[in-house]
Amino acid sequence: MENRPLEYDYTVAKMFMLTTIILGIVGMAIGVFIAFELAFPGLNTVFGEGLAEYTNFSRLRPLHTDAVAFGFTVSGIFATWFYVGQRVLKVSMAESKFLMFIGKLQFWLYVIGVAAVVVSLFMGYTTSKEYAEFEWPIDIAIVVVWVLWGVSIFGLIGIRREKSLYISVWYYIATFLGVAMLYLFNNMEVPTMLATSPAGEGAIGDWMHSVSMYAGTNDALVQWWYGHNAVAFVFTVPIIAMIYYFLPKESGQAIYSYKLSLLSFWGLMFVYLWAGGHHLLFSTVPDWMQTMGSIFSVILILPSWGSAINMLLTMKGEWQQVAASPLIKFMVLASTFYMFSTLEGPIQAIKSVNAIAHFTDWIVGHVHDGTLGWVGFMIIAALYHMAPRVFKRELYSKSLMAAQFWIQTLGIVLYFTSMWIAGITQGMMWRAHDEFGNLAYSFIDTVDVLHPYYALRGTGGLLYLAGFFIFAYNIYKTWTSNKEVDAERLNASPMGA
């Protein structure tokens, strides 16, 4: 009995895999639509003047960012945890009715929370804080969902058979603790439910509305301490957790350096938290704090590249697998985009560069080469690896996977190159002046010049979305396939997990 392989229970993992794909489609589709709205403003009223309030760029943009960050990405984090956690800790969810209940409760409350976010943002209820637009009732629901995930993490760790904690578990724990701290502090707010409408009658907007506990510069400081570290603990730390498990599993190669993985872990923990000030350069924030944000951003290259190099060196001596396996292509290029994005960000945080880059589309390009290339590709790779093992079916089509890879890669390249050119063009035009010291260009001049790049950006996004539809179809066909998988072959691994 002791040597019998564990039967892992992937019920909750499958549930979150589904939301990852659905919310990915929703978030990316909205992103493509609003990208084309910027290129072709007539699209803001394409559904008629009556619906323009709900379909214009400003109303849809937070739906796009939140659906991708807290829908697609967080669902992917949950899905991979409920898969990876069981396997590296050598324990099945089925062994604890309590943990199974908590996992399912977390999923359904999460779905309800997502629905509440979509409805409230469509209706215009927002705190107007980047990545923290949700009003206080939804914030409370999110905290409950997050606490339930923490119970699942530490509950599985508590009943584990594997004594040592694999490095991926460290990163998942850091994700839980980091987001919990950031979300609680940044979203401290006071509901204005006692307020009334101008007519003296209560209105639904009154009880939904709140005001931040911080004001002015302090509010900005806390917001961007949270905002940049939301990137750290949603778009970076858990994605590293994924690649440290899935790349060795898929390639059959042990991680190049376990010590380097730990060194990079603690480097990220100590350095990332203090880099958010680079969002507030040339503002009313104290100058020493702006400088600290720039310095820590540059230092951040070290732990970031430490992780990325560790990932790439894991493939040392086995680079032929990159040519042979579309799945490994996704992970290797994800690591490359991670290196690229974590060099680009610190460069933009240098004050002299930021003077040109800030408020331009170069920032947008930076965010998306990281999100689409690093986060998107890694979650896609993780779900591709999981699918045959979770559904116990052969992957439907490697050819479709390969086609998806090239279509989405082309989309990313079109996206970030168009935004680089647009952003640097904006920065230079805004600073240009004539011999009398007057601005050489009006704002509308820059808008006119950037039109082709906006159209190219929308095209790049459309290609990425098309690739994601291929991904969704491939996973669906795998799920419903009649070809049962060879479990012994799939589970063979030098890690034994």
The other form holds:
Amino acid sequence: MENRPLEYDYTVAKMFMLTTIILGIVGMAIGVFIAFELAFPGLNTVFGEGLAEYTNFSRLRPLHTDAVAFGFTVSGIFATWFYVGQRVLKVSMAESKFLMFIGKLQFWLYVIGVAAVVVSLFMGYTTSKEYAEFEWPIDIAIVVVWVLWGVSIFGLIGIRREKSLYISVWYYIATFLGVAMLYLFNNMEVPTMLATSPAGEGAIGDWMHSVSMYAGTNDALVQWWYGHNAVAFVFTVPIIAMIYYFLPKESGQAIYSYKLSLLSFWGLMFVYLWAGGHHLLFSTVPDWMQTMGSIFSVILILPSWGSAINMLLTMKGEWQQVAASPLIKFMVLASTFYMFSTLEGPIQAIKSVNAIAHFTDWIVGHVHDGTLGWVGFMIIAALYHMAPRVFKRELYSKSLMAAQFWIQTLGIVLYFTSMWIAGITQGMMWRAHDEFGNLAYSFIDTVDVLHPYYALRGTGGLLYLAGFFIFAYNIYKTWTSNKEVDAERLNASPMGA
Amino acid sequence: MDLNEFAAYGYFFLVVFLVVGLYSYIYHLYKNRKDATGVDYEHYSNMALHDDIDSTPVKPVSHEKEN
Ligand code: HEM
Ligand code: HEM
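Show the form predicted in complex with protoporphyrin IX containing FE, please, because up to now only the form predicted on its own has appeared in this conversation.
Let's see the whole complex now, leading with the same chain.
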């Protein structure tokens, strides 16, 4: 056999890049569809009354949230880990047959898990806990996938050449540990088959339906401790891991302050876990917990902006790169949207503001300026940076990338502005009353008023989805192109016109 | 002292402890500027910038010879 020099092995990274793109398309297409269902309710039955059970808003909504969060985003996290991990630890997966096997096993089990989720949610199996809808057999499969990922992380760390762990690796480890803890505790559940007595009253329980181990307010508390930290450890922490690697790498600039990145890390870990109470303001949860949730939410601005400012300052003196490279534009806008949503969030967590904002579309607006602007853009940028290196081809088209950037940015702006207006209108109308305390509007009045904003949001979403198709096409053309380049040692990614 | 009161005190002191810990960490980082092995913290950024498989590690794992 010829004696080839050691190279990084991106096999598993490539596999997860594929699922990132496919599940991104699926999740966002469903998002666009349900957005238009809200604007035009007739769409709920557009495929006929017979299929309405499967195509109505409530059946599809969790498919959207889970496909984008656990499909698109988590695939993106895995894909970037299997790329960044090797590089900053300076060890190749080709050096360990065992880790290679574990990586591939993780991928295939993940694909099976995703298929099970899609089928079971479509069929209507759900635990009814937001972002934790999967029934227990799927939960067990997910735990196995997660453990395998842990083996990959710590296995690679075990055989590394670089002794210190780069800041991104800290964030990936935090993602692994955080999600493991949250997922296990929130999904403690008992199949009703066991909770009822199958022997005595005839089987009234069901193996595929489970109830939470916690009840009432406790259940709500655990659920939102989980829900909020799912935001932390899926939509924030691993995305920071990405930007701390890809922005310095693509721009060739060292992180503005490595010390600040260490501080923000511990600050974020310290504060995030206590802020979940802001999802339960004015509920039956003890008052002091709600106040604590509010206070920690406001403090959360500090570590969040610590990271975001650190990223923006990394570009100090190099702003011409932002103008020149659409890839850097994606990342700079991502950190800007991160600052934006971490300012908006604390404002919404203030009790008097939350009294208007809660249950309204303003929250949905907040969710999507974070997910579309920060999470989506960062994952897109990461995959663009990886593509020429893993496929060893020049990026197909710079101008397509620029077009995608502007189309998607317009989409995001339409999305959150329409939801702001809709949300605040809704909140004000719900609480308006006359001098005797009678409510001024009925619910249907608000629905009427909101119609144009819902249509606008759907249009914004459609633009974002269109941009995502451009992205998929650009990556596909890169993969199959014949313009070979050796980009491994470059900073700026080589792009065709 | 019932359990709730105990939890409240415990919680308060935990927060104080963590805040003190975090601020000491900030002070420590900015005062020393270098870690225990004498590497300037800012130097660690190079782990991302020089990350080819044959780049020299910022701090090699000890049993590896630097080349
Ligand atoms: C193509 C663009 C997208 C459109 C049109 C869209 C549309 C929607 C709609 C209509 C809802 C339901 C809102 C409601 O119940 O009133 C929703 C919820 C949600 N979406 Fe999206 N979405 C898109 C992309 C994404 C992406 C990329 C992510 C994450 C990475 C995401 C995460 C979520 C989450 C977490 C929720 C639940 C929000 C909540 O409960 O407050 N969406 N989306
Ligand atoms: C400093 C940081 C942040 C704070 C303090 C914060 C605060 C909040 C508040 C107060 C709510 C509304 C709860 C309610 O009334 O129902 C909320 C909802 C939400 N936020 Fe944030 N937010 C922050 C950052 C982010 C980021 C960066 C993202 C995503 C990328 C995000 C995603 C979400 C999601 C998905 C929900 C909806 C949860 C649901 O009801 O299903 N947040 N956040």
